[in-house]
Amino acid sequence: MSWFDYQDPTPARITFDEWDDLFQQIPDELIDQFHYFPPNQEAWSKYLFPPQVFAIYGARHLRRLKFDNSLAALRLWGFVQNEIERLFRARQVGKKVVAVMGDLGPLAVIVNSVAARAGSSKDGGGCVAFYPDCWWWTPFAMESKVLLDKAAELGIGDATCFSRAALGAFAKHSYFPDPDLVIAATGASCDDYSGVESLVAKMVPEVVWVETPLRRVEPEARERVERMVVEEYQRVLKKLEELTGVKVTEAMLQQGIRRANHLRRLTQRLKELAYGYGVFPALETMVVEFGCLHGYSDIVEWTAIVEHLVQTGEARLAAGKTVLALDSLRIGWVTPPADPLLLCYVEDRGARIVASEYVINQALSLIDESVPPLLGIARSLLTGSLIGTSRERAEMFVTAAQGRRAEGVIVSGILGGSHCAMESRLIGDYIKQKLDIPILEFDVAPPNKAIDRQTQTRIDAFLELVRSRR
């Protein structure tokens, strides 16, 4: 692709030092057209920075990584890495700013459908959502155990899952601007979490709890339990009302859950361009699929980069270019790898992840739109990852490993993460025995700078099995 004389190089997979080389030929022009919170076009929303920049304020995990070197993904880094940036703008120019926590995608559809109409020049301000849960990757982005130090100081320490650090940041107030208005989700979710939320709750004037039930398949029991989610979300409706002064309507829903279902249609395309071609390495496609949470906090923008990056792999895909080798030994990956170093060194050592389960289905299954806006959103909630069976979640699992041809898994669990204490292995024998293919399972280990010997030394093994068997 062309953008004024810019055209993306062959593409492959460059380190932080070639980022900052090839920046260097991106033209001023180029750079001056992308901002966040469109159709706003002040010089303080440029986000287009290589990598350099946010390592210089802290981001020094970047360092070690290795990007696409395609303008739509260093377009998805400079708009990832904004966000702190982005959420107290927010607040600066008058916008509310929303924490949802807890259920990972329906509730941000709420809001953002919301953030639409009252964010026009008709209504005025605005509000913006975002997850205080995706906090949890900062420590490794940062390489600083600062935000868990903090929990641990609160009352949560390692023995919990990392998402803790969504604890220390709201204590730390500098991380993001103090909420004004959160929304928590609880119930059939993550029990750390929910400890996490407990004592949110006493640093914040107020928390709209919304309970979250077990994911049931009964057609009897499933009826009673959207009705339960909706009426939980009738309540979340009055509060946003009472924070923007605006009314919302059924259109207002209806156009937020089309503009989410757009999102999750583009992210579903780029999954089939990265894992089934080979297009895109597979930490920009992690990033992604989390995007679809809540845009980043400014999903309008979000969308276009995803729309830009489809069109990037479509344009490789036609042109028979990847970054990775077809021949690459085919993976699946269950439970998001809090150290993002993890995917690129799976990758460096020939193999490709083809399949993906990371606790986030909530967020990537389109949104009935033949049904009442709340019921849809509902439904979306009960087929989430988190809320059923661990038998549920490898069976959603296995139908796509199966599509990839995945010839081995690897589940990386989360240090005294609750919810997967026992959950990994679990899910890795209802795999095998499914599959019938060499399984790994290890504990991610907290913050460093880089990946511990020890599970080197195992993902070389499995990986050196995997090959053994072509």
Given for the second form:
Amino acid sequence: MSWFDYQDPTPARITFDEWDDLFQQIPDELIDQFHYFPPNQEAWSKYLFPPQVFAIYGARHLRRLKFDNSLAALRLWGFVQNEIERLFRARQVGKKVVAVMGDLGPLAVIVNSVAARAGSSKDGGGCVAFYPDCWWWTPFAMESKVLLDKAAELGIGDATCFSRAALGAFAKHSYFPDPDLVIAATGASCDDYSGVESLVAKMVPEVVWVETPLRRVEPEARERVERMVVEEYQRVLKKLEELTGVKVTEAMLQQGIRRANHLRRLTQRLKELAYGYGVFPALETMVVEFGCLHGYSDIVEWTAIVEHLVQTGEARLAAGKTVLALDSLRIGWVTPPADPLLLCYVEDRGARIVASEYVINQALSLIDESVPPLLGIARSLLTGSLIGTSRERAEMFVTAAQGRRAEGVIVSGILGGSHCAMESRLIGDYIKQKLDIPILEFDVAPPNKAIDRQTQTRIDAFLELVRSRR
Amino acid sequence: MAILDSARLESLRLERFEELTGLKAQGKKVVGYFCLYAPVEIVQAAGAIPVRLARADYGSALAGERFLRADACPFCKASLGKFVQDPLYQLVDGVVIVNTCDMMRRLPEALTTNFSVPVFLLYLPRTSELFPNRLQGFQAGLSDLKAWLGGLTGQEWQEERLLEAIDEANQLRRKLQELDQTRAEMPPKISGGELFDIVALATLLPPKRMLNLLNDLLAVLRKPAEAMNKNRARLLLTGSILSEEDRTLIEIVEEKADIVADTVCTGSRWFNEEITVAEEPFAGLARFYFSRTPCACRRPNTALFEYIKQQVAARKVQGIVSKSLLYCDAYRFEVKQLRQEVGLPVLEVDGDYSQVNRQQLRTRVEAFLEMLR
Ligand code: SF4
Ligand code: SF4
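Let's compare: the form predicted alone is above, so bring in the form predicted together with its partner chain.
The next block holds the full complex; its first chain is the one shown before.
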């Protein structure tokens, strides 16, 4: 049986328990078809399980979320939740595990280009890129402060972004295998994370440091900055060649770029489907956006999943079926990643997200295929949200919000997140100036079972205000 | 015995302020800078007067909260507050900011949006390994700075002025090293507080005048000193930038111990190295600023730890006081590491500029000193 033959129910957001019931209706032959590290088809690499399975293994937060009820979305959740297992399995089947940190996207394109070539044999060989940065969500998913406490023990406490969970994960040695190589980018990006990298560097044998310079717009300076990044990447390539024994050719990089662009185009389309036509909820859309960073440690299977999602969305659009009412309040969200619970809550209150700025622009912009590969990748890095001024970041968002006629904007920050402290107000002021719509600013609370009452009340009042302006 | 009492210091500052006001009236440009990575020699060579803006206190930090969130770096908040409150800040015609940390990198926007002060943001690579591409990128930034300053002052660039400025700066750094060396003695001849005050003055006065003053101070120090207590604990101070107006911790510590070494950017790291001009001056400047003893925010920052260890050994340091400003990731994150790498007891103090916990701080310092006995 192929998934083409499976009939999704009427699109809806469903609860954790409802997924359990729905899962019973998915035929076993279908479940058997989905494996990570394709083309391998071994029994150990299946991942299509309902959220319950992952809740049992610790992702307790899932019990409080609402999910899209399509098979494609189930595939997404099973795959994303299975990343820890996948990374340990990568090591078992002989892949090199490469941690890329701090640049949110471009470095993984380089590593995955090597992986594509060296890993084309049935399963073993090659390398897998992953972002420890993404362990940020683990304390939320597990409703546990274990990783944050560990980070505090190592020197990074409360007044810091939740990305400190990555440090805890390195120290615990049980969330991913000890990487064969750590590549860490730092520069005009994020201090909180640079601090995490600095302490990680003291735990691992070696770190390849990569400079992320400030974006410059004047043509001469821009070229100079691009050249600087290209040379940083050349050093990375050399390290990867030493690690894998594979000579990295321009053709391999071009292939890697094409694949990254394919994924980025799919993601753009999925965002259009979700934000423009309400055929997907904000939560899955956010998870897909973040998938552009590294494909959740398996870019090939992840791309197939996003293809599946886009096809589902197109089919819904063609059939005129939406998940969220089109007349819901149209909200834009600017933040480091929004808390999944908050995204669900806002939708429960009759709103839908129509524009977002989740600080990962560099993972979403298309890489220029007409220039030498490393230059193309360098240019994509330099489109990053945090690499320029706060005003540029605000402008990117304002364009998106205007395009989707956002009626209100949420700017959520993190207490102690170094860029939040400096730019929340600059961004808020700029948006106010340009859009003249209500803005709600708050900090995302630490991992918790429920949204705190104060934030809830503020969101309710904000949505009321937006509604009253209709 | 204080070698420069507070009344004298204040009058020197005041005189300089009046002098700057006069020079400004004659068309001279005053350029402010915060960070020790700002190449003051280029500012001078461009015909402007560099003045370090390192005055921050609780009042100015509160004033800065009009423009930034409460959880922004207290130094950055205070710097904005000073543009509202401090006549010296209001004198500046332009500011050079180096992107040392996230907060600093975003200060230009806050400054231009709220005060319309022209700002040049100099990009210093955050990675500290000296690779040619990084150095070239930084050097190109120095050339951009030169052009920006030219636009500000309207003066022709004169290479000799740059060489002269480098020479003066080197002389000043050497003299300060000599002065600092007296802290190595047992007992030290000057206190940590005095050294910090003198460094602050050196960033305000013209180099020649400062050199003369330093010569006078050194002459005083060469005379036999009154007997000082040899038994006080010898400490090293490290951490975030220490503002000129934030002396609480030093005062409390030095009631009972001596700060004989430091790695603070408003202290010994301001003068501990010199520029070599064996090559083209801009190349020499780029190399010098790129590879100064790194701020904790650079990656890797191993050389900072090396500097600390070397100071500890050379000055017979018995304990370390680490002061981080609230929300200063660069320094706060490294304290545990410091403990492990240096192997000495570390007193970790963090805070903003508020005075409310002064008594509590004294108790902590005393307990720490007790432990060192
Ligand atoms: S959310 Fe912001 S502060 Fe946190 S790791 Fe990302 S960029 Fe850094
Ligand atoms: S004190 Fe820390 S946060 Fe503040 S400007 Fe300096 S390095 Fe940045």
